[in-house]
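Only one chain comes next, encoded as structure tokens, the form predicted on its own.
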Amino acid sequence: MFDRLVGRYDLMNRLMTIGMDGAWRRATVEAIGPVRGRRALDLGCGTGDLSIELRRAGAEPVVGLDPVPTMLAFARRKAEQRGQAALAVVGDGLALPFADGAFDLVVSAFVLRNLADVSEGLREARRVLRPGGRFASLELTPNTTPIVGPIARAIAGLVVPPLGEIVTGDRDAYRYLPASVDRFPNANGLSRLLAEVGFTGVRYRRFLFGSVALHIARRPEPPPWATA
């Protein structure tokens, strides 16, 4: 499905978020900071927008991982157009091809709800973080806000699929989007999952009237006596 969307994926994202998704990615990088000189993994990097923001902020190296080779190829071209060197790896978020503790930062944007097992994906993200490393997820979230929530669900179900068909020629992909949100944990539920798999310091903030959530968490460091 994502392979079919590559050419119009960015345009559709801009339209669905009223042009705000770029600001949310910048907020993600700011919230997980400091990032300069840190080793970062962009989990499910897609067309590379979050990786670009990490490199702008000084993260080095930034590795983009995605299961779709055409997405990675597009991400490389975007990075090169901005004078950035892109490291791209084809891989599965449930079986990351990296050593334990390989990264200081693991970030994702609009990825977790696409995983077949969210808890396992979070465990893998924690595994490849060094102790003290930080995790961030920017994701659509079920909107339970009175009045706004039903409106958001109606827009997602009635407006997004025909808009997706006009822009990308693929209505089915944008029927999948609201369905994937409906079965995903809400912001509090995702916070609980993060804590259950061993993250600490979990916090989140919402955007777009509660329809998008940015979660930040940390892999705890071992107590001093554990390394003595």
Ligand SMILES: C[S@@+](CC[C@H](N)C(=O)[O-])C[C@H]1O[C@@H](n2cnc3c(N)ncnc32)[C@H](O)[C@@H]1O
Given for the second form:
Amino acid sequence: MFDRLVGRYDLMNRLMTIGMDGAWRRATVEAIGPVRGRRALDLGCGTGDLSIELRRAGAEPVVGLDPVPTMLAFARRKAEQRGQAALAVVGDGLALPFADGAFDLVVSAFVLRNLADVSEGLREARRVLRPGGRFASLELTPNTTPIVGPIARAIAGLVVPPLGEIVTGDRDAYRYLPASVDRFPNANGLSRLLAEVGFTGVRYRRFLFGSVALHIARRPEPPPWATA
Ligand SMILES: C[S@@+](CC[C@H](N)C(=O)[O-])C[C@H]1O[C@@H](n2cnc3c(N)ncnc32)[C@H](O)[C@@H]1O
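Output block for the form predicted in complex with the named molecule, input the form predicted on its own:
Below is the entire complex, every chain and molecule, led by the chain shown above.
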């Protein structure tokens, strides 16, 4: 599905988020804490917008991973147009091709919802983080706000599929989108999953009247007596 969308994916993102996704990505990079000189993985990097923000903030290196080679090729071209060097790896978030503790930061935007097993994806993200390393997920979230929530769901169900068809020619992909949000844990539920797989310091904030959630978490460091 993502292979079919590549050429129009960014435009559709801008339209669906009324141009706000760039600000959310920058907020993600700001919220994750110190970035300069940190080794970062952009999990499910797609066309690479979050990787671009990480490199702008000084992360080094930034590795973009995605199972879809056409997405990675697009991401690489965009990075090069901005004078950035892109490291792109074809891979699956459920079986990351990296050593334990390989990264200081793991970030993902609009990806977890697409994983067949969210807990396994979070476990893998934790595994490739060094102790003390930080994780951020920016993701659509079931909107539980009274009144606003049902309106947001109705808009997503009624507007997104036809808009997707007009812009990308692919109505099914944008039917999948609201359905995948409905199946996904709400912001508290995702916080619980993060804690269950061993993250600590889990917190979140929401954007777009509660329809998008940014979660931040940390891989705990072993207690001093465990490393002495
Ligand atoms: C909605 S797009 C988000 C892309 C990008 N992160 C962004 O912010 O625009 C979801 C991305 O997740 C990728 N994806 C799907 N399944 C995945 C998996 N099992 N592991 C890693 N990435 C996956 C897709 O190929 C796609 O590029």
